[in-house]
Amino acid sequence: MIIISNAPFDPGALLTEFQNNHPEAGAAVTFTGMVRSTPERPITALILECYPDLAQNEIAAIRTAAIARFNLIDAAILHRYGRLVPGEPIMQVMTLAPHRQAAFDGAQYLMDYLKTDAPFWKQEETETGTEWVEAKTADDTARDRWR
C-alpha cells in the first residue's frame, strides 16, 4: 500500500488495519514521522511539495525493492503533502515480516530512501518568513550504507 495524500491521518488506526490483513507475520515494525518545531529553531509549519503520481510511482518502485531484498511480508507508506504544523505526522512506513530483524531493516531502508530520494520538496515556515530545508549530509551516509 503507498499513499501520497494532503488529508490528515490516524497512525494507529492505520497500523491496525494493515497488521489484520496479515495474521501470517511474526513482526511488525512501523515508524511515524512528524512535524517538529524547536527552541533553537522554532517553526510554524511545514510546507511538502510533490507530484502525487510521481511520488506514487517512485516510492512503489523502492516498496518493491524492499520487499524482495528483507523478504517482507508486506510493506506499506503513507506520505503526506501541503501545509503541517507542529506535531501533525508527515508520514507513516510499516513492514512486515516472519521475524523481526526483516521487518526493522525493511524499515530503515524505506526510511532512509524517503529521507534523500523521494521527490517530496520542504519548506520550513518560520515567524520571519519561508526557506526552502537543504539536504542533509547524514541522511545521505544512512541511505549508502545500503549499496
Contents of the next structure:
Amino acid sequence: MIIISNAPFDPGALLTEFQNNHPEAGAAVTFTGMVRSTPERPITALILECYPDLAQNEIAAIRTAAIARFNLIDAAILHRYGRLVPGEPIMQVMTLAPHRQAAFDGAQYLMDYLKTDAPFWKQEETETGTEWVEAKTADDTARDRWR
Amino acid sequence: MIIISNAPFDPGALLTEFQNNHPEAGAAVTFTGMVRSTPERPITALILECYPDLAQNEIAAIRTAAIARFNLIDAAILHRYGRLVPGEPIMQVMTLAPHRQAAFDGAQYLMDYLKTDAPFWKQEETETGTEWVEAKTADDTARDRWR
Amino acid sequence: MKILYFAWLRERLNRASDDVTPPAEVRTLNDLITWLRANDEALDLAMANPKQFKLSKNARIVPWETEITDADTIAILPPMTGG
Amino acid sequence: MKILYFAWLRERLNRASDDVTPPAEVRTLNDLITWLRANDEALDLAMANPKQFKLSKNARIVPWETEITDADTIAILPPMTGG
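Okay, that was the form predicted alone. Show me the form predicted together with another copy of the chain next.
So here's everything in the complex, that chain up top.
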C-alpha cells in the first residue's frame, strides 16, 4: 500500500489495518513522523510540497527494493502533503516480516531512502514567515550505509 | 506505560493513545510481535508463562535505561501472557523521540533486552502436544551489542 | 517539452513550469540544463550548484545523461526534505 | 524461604514452589543453589548446566553472589523466551 495524500490520517487505524490476516508474520515495525515544534524553535505549521506522480513512482520503487532485500511479507508507506500543524502525523512506514531484525532493517531502509529520494519539500511556518527546510547531509549518509 | 496482562490488545489503539499530546516529538517507532504459524511449522497456539512481579520490575528497569540512553521522550511496553492463537499480538514496544534514529535505536534496545531479560517463557502448542521454545544464543548476541 | 520547477526553485523563478522547444542538438538532460541556464539568468543563478539537483523524466528520477525528446515532461528537483 | 520454579524447570520438578529452611551457613544464592541441589536429585539434574539460569530475589534479578535471608522469595529462572 502506498498513499500520497493531503488528508489527515490515523496512525493506529493504519497499523491495525496493515497487520491483519498475516499468520506467517511474527514482527511488525511502524515508523510515524510527526510535525515538531519546540520552545527553542516554535513553528505554527509545516507546509509540504510534493510532486505526486513522481512520489508515487519513486516510493513504489523503494518499497519493491525493500521487500526484496529484507524478504518482507509486506510494506506500506503513507506520506502527506499540504499544511500540517504541530503534533500531526506527516508520514508512516510499516513493515511486516517473519522476524524482528528484518522488520526493523526494512523500516529503517525505507525511511533512509524516503528522506533523500521522495519528492517532498518542507517549509516551516513561524510567526514571522515561512522558510524552506534545508536538506541534511546526514540523510545522505544514512541512505548510503545501504549501498 | 508498562502493561503485563493476559488480555488481548489492539496494537493500533495502543499506538494512537501513546502518540498523543507530544508536540516536541518528531518520531515514533512501534514494534509489534505476533504469534506465527507457518506451513512448515504449523502451531495451534503459543502459551506464555510469566512471573508478573519480576516482569514488571525488570521491564521498568529496561525502560528507564532506554529512556536515559537514547534521550527518549517516552517509551511504553505491553507484554501478554496466557494462550494466544496465530496472528494474535504478543507484545508491543513504542518509543517517542525528537528524531528518527533515537526512536529506532530505543525500540531495538528495548526488544533486545526484553528477549533475554524479561521473565516470559513460550510453549508451542501443536496437534501433537506442547513444547517449550528454546532460548536463542542469537538473542544474547543482539543484546550484547549495546554493552 | 514541459519543464517543472519545485519548492524554492519554483519560488525563485516565480513560476511552476515552462513549455520550451530546445534546438535539435539538445539530446540529453545534461544538454537541456546547459541550454536552459544559458537562456535564463535566474535559473542559471539558482542552479549555480547543479549537482544538488535531481532530474526526472516522465515522473521517474533518471541520470543526467538520459536522452530526451520533445514529448517528455522534465522536472528539476531541489534536494528533497520529506520523510 | 520461598523458592519459585518456572517453565520447564517447574514441569520437571512437578511443582511451582517450595518452602525451605536452609542451614545458617547458606548465606548467598550460590550457597542456596548448592544446598538445594544436594537435597533434591531432580533439581540437581535439571540444573546440570547452572550458568544458563538467572536468579531473582524479591522480584529483582540479582547476581548469584547476592546475600539472602529467610524472609526472601527466590526464583530460579530458565533462559527466557519472551518478546
